[in-house]
Structure formats: structure tokens, C-alpha cells
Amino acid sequence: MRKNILILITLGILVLAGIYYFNRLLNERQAHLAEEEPVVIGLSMGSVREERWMRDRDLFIKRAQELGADVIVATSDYDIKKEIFQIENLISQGVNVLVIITSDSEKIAPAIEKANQAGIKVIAYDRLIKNSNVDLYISYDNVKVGELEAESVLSIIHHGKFAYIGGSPSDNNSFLLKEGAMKALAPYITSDDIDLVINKFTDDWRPENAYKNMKDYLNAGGQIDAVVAANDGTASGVIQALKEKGLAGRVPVSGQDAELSAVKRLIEGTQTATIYKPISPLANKAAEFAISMANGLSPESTTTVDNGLIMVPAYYFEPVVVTKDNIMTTVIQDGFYTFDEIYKTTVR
């Protein structure tokens, strides 16, 4: 009997000791977690001038915060010197990773080198950074986007006088878009079915610059049958110039980004197509990759891309053509816009 009592006492002591040490370890772990700092992401944006970049910013921040990270945003509005200064400031603040939407794919290199020296991972978001040690490029296949832009116009007309209104020459995407567009247009140009009467880039992607290029050509007596525009902003400038000559709706015009104003122009018939690049998956994936890279993990990639210095791991998404006929099954079905946002009013 006495022996059984001693055994029970011993077991009781062991149980109490186990509970004590378990609680102690738990408290230490909680204290350690409390001391851990959240991942801090520096989001450097060359601009939020275009409608889509504000969506990218807000969706990226939302997803990063859901995952427990903090985001510091810096916006330079196409001022590359300011952009470099802001990135250097983010580095000095001790961010764990940089996500950069650069305004100049070449001139940004000194800031990337400083990030490399500080051991900070760099993600090029939707705009490839050239001649630098970048850890990841996440985007849509911009060559494919350009090809789809041209094909959407060619589906309406594949002969006559065409214009290519490109993006900013400081943005590497502009060259990728043009590469894709020319891939589609080249056979028709070679066979003389298409005469490429305008072939210009658009400084800083400004609609007013696209407007001027088209207006100057038309005022000089130039004729136009179709326009491949690099994005919806440049398309809007082109369409304004066409309106002033009574040509809006008669000349097919393409664009990209599925801006709300562009989708409304699809309904009105002044724009033929826009290329939709769903922003949520892009922004969400970029936030997830940023946090995993800050924690020392390597992100997955679907391909690599040559940035002039290294083969950068890249993660691509697929773009989608939007016309007036599939608005319901694309941007509305995805929740990018509501039915009322698109159809309640139209662009004038």
C-alpha cells in the first residue's frame, strides 16, 4: 500500500514538473515571437499616374499585411534621381526586401547595386530591371501582350496605313511590347499590305505625347487605318486626336491594362480591344514571394529572362484580350469592375 502511494506521489511530481516546464517553454516561445520583428518590404514605385498602379499598390499592401508584413511605399513620379534616392533611403531604414516598379530600367542600376551590397533581395515588379543583379522578375509576358494588341487590330483590318504608338523608351517593357506587336505585323509589312506610317515611342507613357504624335501626323494630311497603342493611356491620346478629325470609331485602336475608361471606350466603339492583366494574382504573388525571400527561401519561377547581365528567374502570368463582347466574362466576372461601374455611364 505504502509502495503504491509513493508511486502515485512520484507520478504526480513528474506531471507537475512536466506542466511547469511546458508552460515555461511556451512562455519563452511567446516572448521570443513577441520580440521578432515583422518582415518589412520596401515598395518603390516609379509612378502611380496610371490607374492600374494604384490597384497594384493597394492589393500588394493588403496581401503583405495579411501575411504579417509591413510595407513602406515610395513614389517618384518618373523622376529617376528621386527614385534612386528613395530606394537608398529604404535600404537605410533596414527593409528586408525591395519590390521595385522602376521608371527607368537602365538608370536604376546604382540603387540595385547598393541593395546587393546590403544583402537585400530585389524583385522587379512588372518592369524588368536591366544590367543588375535582380533576384526575381514577376510580370505578364509582355511580348505576348504586344502580340495580342496587334492581333486584336488585325482581326478588324490587315491592310492599309498603320501606326505603332509605343510606350516610354526608358521602360524595358516598351521594347518587349513592340517586339510582340511587330511579330504579328511583320508578315503584313513585308508583303506591303501594311504601311507603318507612324512608329514612335511615347515619353513617360504620357497620353498627351501620344495625342501630339497622332495629331501632328493627321494635321500634316496623313491618312490612318489602324493604331496599335502600347497601353490604354496612349490609346486615349490617340483616340482624342482621331475624334478631332471625325475618325474615332472608324479606326481600330488597341491598348492594354483594362483601365475603366478604356473598357467604356470598348462599349462606345472608339477602342477595339484592351489587354487585361489581372492585377490581384500579380500583386498577391509578389507579396508572397517578397516575404518568403526575406525569410531566406527561393521563389519559384516559370522561366528566366536575360537582363543584359544575368539570367533573372522570372514568374509570368497569362494576359487576356478584352473586347466589348467578353466584358462580362473577363473584368466583371473577375470582380475587377462591377457592372454598374462599366455600364452606368460612358466616356464622353
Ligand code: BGC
Contents of the next structure:
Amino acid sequence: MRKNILILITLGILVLAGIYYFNRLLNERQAHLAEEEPVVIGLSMGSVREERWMRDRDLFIKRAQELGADVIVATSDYDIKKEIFQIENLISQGVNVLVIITSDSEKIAPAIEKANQAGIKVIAYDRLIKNSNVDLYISYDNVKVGELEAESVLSIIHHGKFAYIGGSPSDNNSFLLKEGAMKALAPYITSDDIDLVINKFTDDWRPENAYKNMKDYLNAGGQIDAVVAANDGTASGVIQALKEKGLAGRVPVSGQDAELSAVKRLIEGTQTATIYKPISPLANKAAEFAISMANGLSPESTTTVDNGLIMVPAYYFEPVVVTKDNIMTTVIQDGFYTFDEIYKTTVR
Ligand code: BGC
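Since we've got the form predicted alone here, give me the form predicted together with beta-D-glucopyranose (BGC) too.
All chains and molecules follow, beginning with the one already shown.
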């Protein structure tokens, strides 16, 4: 009996010593890596058109540099071939980790395969990458964003002719947003209170495409009572079309991103709500994850998402509804905009 207890104690000491030395080696390895060469992050941006992406880029670079890493940025504009070429280029430049905001959630796959072959970890930033071995997806709860977009319009009117103006069909987020919006609209559509008269995606998220979809409908004599738009860019196109028919301000319209022009439209009364996604937590966390993943650590994901090939570790942030009534306690309080930017500069 005594002998068994002694054996157990000795084994316990050996296990603890093993854990201690393993952690020490890991820390030494990280310290060594940090001392030797900075981590180099390849940041590939498939689009920088919307205002938010500049903020994402700048905050990401700032946080990465604070932590001693270097960032190489490659930008393409909804040109998937160029995007793939740029990622291959980042791989051959020897980046240690890739952070990708893709313009095409499906067609980007060959570039991810190249990264996998080179042993480079990949983070899908804000937009999921489908059917590939991605190491982390970091974003907002996009289904929730879509739900909030629809709910903010439904809180004003929940019957009549509605339009759903979606995002780009090449962006997986567009499907998640639509799923969320339809979740909120479905009971009203089923009860025939809402007639969904427009239900369209918007190629490349271009406001001019959203404008055209709305304008064509109105020009054909269509009536409209409310519009759920996937982002502020598409909302701006819709509102322009409504304006030309004297309907702006009379038809509730939602969007997302809390773009400055959209916040001004809330005040002006031509847009009902914008879903605000504070960018700094996302950009900061992504930079922190990128560095730790380049150093061989696993990200502390909180959930997983099926990308068609694997369950990708995922990490989400919460979106917030902004209307004209809570501008002060949301975007201004957060420092996303100053009071003067919103109230003292002219509308674009
Ligand atoms: C993002 C939105 C953005 C849109 C267009 C989406 O993937 O989640 O914030 O407005 O792309 O760039």
C-alpha cells in the first residue's frame, strides 16, 4: 500500500516536471522567435471600396506593429485572379501567416491550397473562405446582423411591399445576412402581411447595382413600403433611387457598417438604422491571433463553422443597432466618430 502511494507521488512529480519543462521550452521558443526575426503577416484585401476596410487595415497594422510584427498588404478590387496571384506572391515573399479578406469565398480556394502546402496558417478575416483548410474565421455574427437589419425596419412597419437588397453573391456573408433577415421577415411573409417584391443580390456590393435594382422596379410602376439593404453602400444606392421618386424619408431603409454618410442619413431621416460593428476589437484580435498562430500556437476560438470541407475554429463579435436616437451612446461614445464629424460636417 505504502509502496503504491510512493509510486503514485513519484509519477505525479514526473508529470508536473514534464509539463513545467514543456511550457518552458515553448516560452523560450517564442521568446527566441520574437528576438530573432519579427513575424511577417500577409494581409490580402479583396476589396477596400467601403469606408470600413481602411479602418480595418489601419487598426490591424497598428496592433501588429505594437506587437513587433511586420505587415505586407496586398489589395485587389473584386478581381479574384489578381487576389490569388497576390496571395501566391505573399507566400513566395515568405510571410509567416496570411490574413485574408476575400472577394470570392469559393474561388479563392486554390490560393489557400498553396498556403497549406507552404505550411502557412490562414485566417479568414470577416468573410468565410469555403471548402478550404482555413485555420481560423474571425468576424461578427453575420446572421445576427441580417436579423437586426430586418428587425429595425419591422419595428417601423410590418406589412406591405418589402424589398430585400442583398450583398455580393461572391461573399459568403451575403448568404448569412440574408438568412438572418429572412428569419425575421418569414412570419410576416407567411401570414401574407409582407409581400417581398424585390429579392436580389448586388454584384460586387456596388451601390450603383443596388440603385439600378431599385430604380428599375420603381420605373416599372412598383410600389414600395420598406427596404432591408445588406450594407450602407447598397442602402445609399436604394435611397438615391427613392429620392428620385420623392420617396426618400418615407420608406424605411436599413444597412450596416455605420458609415459616416449613413449616420448622417439617420439624422436626415432617409435611413432608418445601420448596424454598427466596432472594428477595433476585430482588427486587434485578428492581429494578436495572427502573431500567436505564426508562433505555432492554436487560436482560442469560441465556436466552429462548417465551410463545406472542415469545421473551422471561429471567433465572433456582437453587432449593435444604431438609429438617430442612440448615435451618442454608440458610435460617438466608442470614438468611432467625433460629435463634430457627425453633426458639423456636410453630408456627402
Ligand atoms: C462586410 C460588410 C461590408 C461588405 C462590403 C461584407 O463582407 O461584412 O461590412 O459592408 O462586405 O464590403
